[in-house]
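First, one chain by itself in structure tokens, the form predicted on its own.
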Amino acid sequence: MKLSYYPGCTVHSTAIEYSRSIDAVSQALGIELREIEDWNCCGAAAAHSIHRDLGLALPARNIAQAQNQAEMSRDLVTSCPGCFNALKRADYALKKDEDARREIEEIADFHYSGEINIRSLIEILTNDIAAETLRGKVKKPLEKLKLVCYYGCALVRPHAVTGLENPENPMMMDTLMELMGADVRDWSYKTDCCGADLALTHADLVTTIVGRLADHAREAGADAFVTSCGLCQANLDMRQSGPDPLPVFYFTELMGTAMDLPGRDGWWRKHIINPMSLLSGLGYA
């Protein structure tokens, strides 16, 4: 399977362990992620709050880059929920709003064809890879690991734009982790915001939000969080207080662990809350 890939900025910086685990899992599953040429920052959460047209034109330019590379897959995949949300919002405006489309086309200097299908990596792994294939790759079932899946607020909202599953109770990550053998705990906070965008301006508030999420995760009986978002991972990893913080994994890191893929020691060294004690104690190191 060959897919056009928009990595976004975070996987090249604070989420480098996410990038490495994505590469390892993709290779193990026979997925070739072909990075689009000359991509740019999608503007994330900041651009649209400053200038609506800029907030749409930045991700639209990446759609244009994918559209212009005719030999590439028409599915444009990203691993970052924030990037996915930005790309989907731009694509939605281009499809649904004729005035916005003309403005965006002029700013980004391209003609929108509507041929590119924006997709999330977690959606690809859940929907396009057979469950039997995923189970067949598991060498170390994660049956001793108790997890809560944390989607954050960007991946599934707004539903009319993202087009993904239930925005209040998504199950894609739960499904993948269960296929890896993990003990996935049900909880009601999987799409609550972690407050990451407020980290510089309202740090005390963000610490409170993160603390509540960690408390609720413990109430559900979890040993750790699992997420697909670089901002959520960093925020939960940095801002838990107390003597026993919960490790925060990327879902591809745990897939790589269950598949017993090499290079995992390099992933764990990038975490602020060291997961090695938990993994070693359960026999997954």
Given for the second form:
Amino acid sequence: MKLSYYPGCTVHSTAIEYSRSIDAVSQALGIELREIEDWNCCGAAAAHSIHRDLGLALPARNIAQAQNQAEMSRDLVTSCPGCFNALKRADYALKKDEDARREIEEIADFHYSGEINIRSLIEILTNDIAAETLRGKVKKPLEKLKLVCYYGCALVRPHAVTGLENPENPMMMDTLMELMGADVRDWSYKTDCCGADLALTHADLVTTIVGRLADHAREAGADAFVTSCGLCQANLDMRQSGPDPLPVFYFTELMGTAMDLPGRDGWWRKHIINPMSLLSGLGYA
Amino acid sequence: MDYQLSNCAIKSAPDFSNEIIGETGVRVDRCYQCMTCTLGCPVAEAMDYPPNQVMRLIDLGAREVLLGSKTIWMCVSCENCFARCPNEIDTGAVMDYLREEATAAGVKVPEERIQLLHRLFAENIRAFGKVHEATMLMNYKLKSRDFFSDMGLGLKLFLKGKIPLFPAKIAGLDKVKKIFGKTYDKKFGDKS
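I've shown you the form predicted on its own. Could you give me the structure of the form predicted together with its partner chain?
Let's see the whole complex now, leading with the same chain.
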């Protein structure tokens, strides 16, 4: 399977272990992720928070880049929920609102063809790869690993824009983790917000929000979080207080662990909360 | 006419509700104060007016109060309010509009650091096309004069190789700059 890929800015920085585990897992599953040429930042939370059209035109330029590379897949995949959300918001405005389309086309200087499907990697791994294929790749079922799946906001909301399953109770990550054999715990805080970029300006508030999430995760019996979002991972990994913080995994890291893929030590070294004692205690290091 | 709120006198902008409906397409006039938005808001505790009161203030025409509020900057656009609103009011989109208007009006923002962070993040995209954390964070530290918070965390991230030192510019940077010119610069002019 060949797909066009929009990696987003954090792949070379704060989410480098996400990027490396994505490479390992996609290679093992025969998925070729081809980066679109000369992409720009999607604008993240900042662009739309300061100017609404800036928040639509920056991702629109990436849609234009994908359109221009006609030899590549029309499925444009991103692993970052923030980028997914920004690209989807732009695509939604371009598709549904004639006036907005004309305006964004003028600002970003392109003609929207509507041929690019913005997709998230987690949805592709859940829907486009057969469960049997995934199960067949598992060498070390993670049956002793008790997890809560944390989806955060950007992947699922607003529902009309993202178009992904039930925004109150998404199941994609739960399904993938269960296929990897993990002991996935049910909890009610899957899509609560982590505090996002308030971590930089209001660290105490984010510490409180993250602390509540960790309490609820423990209440559900989990030993770790699993997420698909770089900002959720960073906030949970950096802002948990107390003596025994819960490790915070990317879902692709745990898929790579269950599939016994190489290079995992390098991923764990990038974490702030060291997951090694949990993993080696369970025999998954 | 002017209304009196318990903690502030407000100037009435009678068309405020229609202005918002016209500019955002969000039917704020459908709010019947069920408070579901506020109950699900992760940052309501840190706001001066929780989301349901924002809807009421719009109804009252309290434009100046809202443009000068903490609330519009504390909102992280998580969209839980919109997901759960029985009247499908996209409060997040309203917040985006109010932030943009507050910036354009050059009002004194009570949450200056949040506005500064958004601006510096955007300026970083204008400079490189992609975000370069090291320069963005350094600018934020200098301009917010918040020199010492999180220095330990920053150092840890740097030592783990998660904050690259050197920025790289994209080839199509001129297109990105043009996008800024037609949006941000056009609206904010010298206020930016």
